[in-house]
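Encoded as structure tokens, the following chain is the form predicted on its own, with no partner shown.
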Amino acid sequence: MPTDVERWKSEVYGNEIREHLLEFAEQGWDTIPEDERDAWFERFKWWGLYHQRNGQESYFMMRIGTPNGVLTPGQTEVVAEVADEYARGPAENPIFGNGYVDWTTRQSIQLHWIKLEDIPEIFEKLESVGLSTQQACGDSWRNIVGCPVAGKDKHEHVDALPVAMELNETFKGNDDHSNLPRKWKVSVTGCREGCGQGDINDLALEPATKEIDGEETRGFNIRIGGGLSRNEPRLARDIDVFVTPEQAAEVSGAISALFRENGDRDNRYNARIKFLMDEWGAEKFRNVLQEEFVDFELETAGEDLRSEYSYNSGYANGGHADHVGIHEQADGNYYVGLDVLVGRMGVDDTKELARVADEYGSGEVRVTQRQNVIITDVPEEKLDALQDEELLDHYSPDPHPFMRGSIACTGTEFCSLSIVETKNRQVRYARWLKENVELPAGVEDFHIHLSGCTASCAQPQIADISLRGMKTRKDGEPVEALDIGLGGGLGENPNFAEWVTQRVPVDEVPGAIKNLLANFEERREGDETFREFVARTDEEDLAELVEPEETSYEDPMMHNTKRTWYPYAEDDSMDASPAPTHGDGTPIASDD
């Protein structure tokens, strides 16, 4: 039997929806029938809209697609304005403040304490310069990520910008891929690097050449059916296709077409290719994709770059490879990669980051999928005042490695999913490593990546170091804890952490984190990286070497987070709350 979100998909889904949505916002969110509420708010994720957890009741998260990254000039700045105007709510972080832009691990963006009300104002400014949060979230495609620094790189093997633009252009909005079985994330890589992080989305076009009427083309071969998240990662695998960037919208949607009339529409556990995949094969998928999907005869798999894929990958290689810091572009020109700690930057902030990559650049900005952001187009006679700026003492081009490597997603501040608080956390964990922990010689990389529950939006599984909110007791007292996994990576062959440690108190992490460092440098063999090291040390022998210990870290979150209405209110109780609120932000009294 179809889910309850087919049978809701099949009544209202798609373009559609944003005709009741405005019709909503215009009548106030407590006009949703409190019966049908389930229904409207998984409707409204395909307009890029959350409903916040319990407690914040009548507010959204709001997510802007940016394809592979781009914020064009004007942008950025209407992005810091909405942030501004709309993105503020009834309690203050207390190290963001109030007022605030999340740049994710799928280069979008991420407001937060929107109104419903306040919607039809947000979407006329966003698209008066070309923004839109349209299939952000739902059952559809997703936002397309690649290099950020696609057709600007001096080192890509082929410009994989324009393959990602027409994609959006193709897909974004199109009825025939708009209801799906379950989300469709897509990537296209034209890099060395890999900075696409093809090996875990559900389509990835990746970089290779191939002999084709005696000549050499450069396009993509294809992979399918990866991702991260359910406890039950995969990694995309080969279907033996080579497609030219003159083909890849149309073989794409071919296999997004293949998807839609073979996934799993009565078990969304089960929903996502990759299980399609382990059930048909590389070989059975190949076969229904020419013979039921694709009008031509389809190219063989070329012989792909993937040897020096470098980004995330936990290897030496002789550079950072995350386009943090300063790079010259193929035109001579440069590029400017900025370090944003776990991806949140005030709202003052991003305007100076508009102005600036304005008064620098051609105004434009790209996002990573590390959560950062880069000015392009900055002349060589520039760098210096750009450099010189104050925003950069805030967002270094060349930070510490803890805040470098540290990555975190939404947590128990706004996720009904999530298990513990994050953002804070992992900016508090990257401050103390960074004052109180060495990094062996010759480490310049090391990746810490914090996600509160298995949805792994902070895509731990690909980190030096993964941690993964639990639950455990202390002291007799229910606390917040992590799971510990250690040694994941991308690269050429990218391989998933070993989860090793589970229930680790969190303010015991960072000591276990200081110990498993000293642990390594004393074992370490030669100039061998963290994930190398993982990699020839019994699973058994791992665990030994993590040893949490309390240590001069303190963290205020250790009680039940996901109990209360905002982590960090004074009266964080559920019975403390505002919410729900009119949109002008007063409380919704119960009997309205």
Given for the second form:
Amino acid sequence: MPTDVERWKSEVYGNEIREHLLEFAEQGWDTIPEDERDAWFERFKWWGLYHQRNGQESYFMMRIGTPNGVLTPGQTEVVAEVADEYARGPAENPIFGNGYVDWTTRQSIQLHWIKLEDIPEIFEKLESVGLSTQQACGDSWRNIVGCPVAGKDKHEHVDALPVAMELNETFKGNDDHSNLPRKWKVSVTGCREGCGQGDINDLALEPATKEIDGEETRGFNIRIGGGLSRNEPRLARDIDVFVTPEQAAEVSGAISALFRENGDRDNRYNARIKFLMDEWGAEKFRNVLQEEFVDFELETAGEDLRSEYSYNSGYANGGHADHVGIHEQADGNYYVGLDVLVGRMGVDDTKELARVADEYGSGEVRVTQRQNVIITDVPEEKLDALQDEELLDHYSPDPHPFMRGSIACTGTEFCSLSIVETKNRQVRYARWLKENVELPAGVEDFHIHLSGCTASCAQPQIADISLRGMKTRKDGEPVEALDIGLGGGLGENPNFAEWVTQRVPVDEVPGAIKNLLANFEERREGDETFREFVARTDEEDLAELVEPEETSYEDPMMHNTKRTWYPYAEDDSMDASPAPTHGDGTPIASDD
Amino acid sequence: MSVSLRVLDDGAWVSVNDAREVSVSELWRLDDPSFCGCELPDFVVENVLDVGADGRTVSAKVYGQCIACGHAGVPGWVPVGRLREGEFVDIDRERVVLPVRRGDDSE
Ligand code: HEM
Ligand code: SF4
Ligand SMILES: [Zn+2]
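Starting from the form predicted on its own shown above, please give the structure in the form predicted together with the partner chain.
Okay, now the whole complex, with that chain kicking things off.
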């Protein structure tokens, strides 16, 4: 039986949702008929609006898709202005204030506390500079990710940017591909470092070389079915297909059509293409693709560059693990990658970012899959002055490894699925670790990723230290806890973390990391990396090296933060919530 | 009176008549030693899989784990609330011991 969601999608979905959305915005949130709310909120996702969790009814998270993470000159300023004007909530975040921008792990932008009533103005502002929320959530082509310095990188194999942009043009708002069984995440990589993270996407185009008619042709190998969510992480599988940049859109469309026709619409838990891949295997997948969806002979896979991949790899093979720092571009200018702790930037800082990018670079800003931002196209002679800007004191191109390595998802602050508080906690962790823990000599990259639940938005399974939200009891009281995983990383031999120590009370996690690092230092052979150390150590031994412990770290959010309407509100009880509210923020009386 | 019961946002919560009533991350005491061997599994809800009504009782199938022993899985149907004249009436799920009904026969 098709699910309710499929039924709603068959009634109204895709582009046509917009007119309804704008009409509801005009009339007010409370004019959405009560018995249609579930349906409309599900549909609104397609236009980038995700209803925030309980206690925050009538407020939305808004996602803006920036293909390949590129914000063209002028766009960053508009994002900052929109956040300033519309992304302010009824309560303040103690670390980030009120009004901020989240740079996400899929190179997108998220704003919170958005009111439906403001959507027409927001859309107008965003669209005036070519930004869009279309398909940022929902069952369709999501924001296309890739190497954030595509087209600028010195060591690029193929320029993937035109391909990513062509896919974006072709499949955004495309009625043939707007209603898929489930989300569709695509990655296009052209560089040698693997920073498109194809392995964890539904469809991955990865750099390769193939001899065609006696000529060395550069293009992409195709992998299918990666993803991290729901305790069922999968690496994308090689389907033995090579495409030229010219064929990329056609074949990607064919694969999306295959998914549209064959994905499971009866069970949303089984709908992602990774499960179809489980069922079919790569060979059958290729055969069906060739026979039913493509009308020319597909090439077999070319030679790939996976042995050179360094991004999020945990290996020190000379390549970059992220884009932080100052790096020369192919054209002789420089890009400057700034570390944004847990990806969140206040509106004033975002305005500054826009100004600085404009003054020293071309005005372009790019977003990475490590929740950081890059200012591109800076001439060498402006580098010194750029580094003197105050903005770079807070968002450093040369941060401490614990700052640089931190990623955190949204968590109980706004997200329905969450089990624990995340972003603020990861900030507290990083600051405490920086003050209290020495990294072993020479360790410059050390990644700690915190996700509030198994959906894995923070990509915990590919970090040095993987943290995932849980609960436990401490002195009989329920407290927020984290599972600790080790051994994850991408690179030539990608691997997902094993969850070696489970349900550690959140106030004992910094101590656990400290002890683990001390144990690593003691047992380290030569200058091996943490991932290499973990790989050669038994899982049981590893569990013993974790040693959770209370330290001087104090966690103000041990209680059930999901039971609050907003964890940081002065009166955080559900009953104190102002939501739902009218467009102007005044509460809607329940008998209204 | 018809009541709409559904699981939304990828198993984040149970919707009753288009309102969010039961959310993941709750901690339940289950009267179900067969789940993991603990006498009263101390069960954290991670994902709602299904919801149904049996007479006036609304029950859910959920995925989660016992935080005492770590066993993860899907217990039987767990009552999460009641219907009174088509309205959902909450029970204090985190403070009472919840009975668990085996079988796939809800609705
Ligand atoms: C209000 C609720 C939610 C918020 C605020 C949220 C936040 C995020 C963020 C910030 C990202 C990275 C950005 C991006 O996709 O562009 C992300 C990615 C992701 N989200 Fe969520 N999310 C929410 C709900 C969900 C739900 C319901 C699922 C259900 C399975 C989910 C699964 C994922 C996964 C799996 C990823 C990326 C990891 C991968 O590569 O597979 N999220 N989410
Ligand atoms: S990982 Fe879970 S808690 Fe974090 S944003 Fe994603 S769905 Fe929410
Ligand atoms: Zn148990």
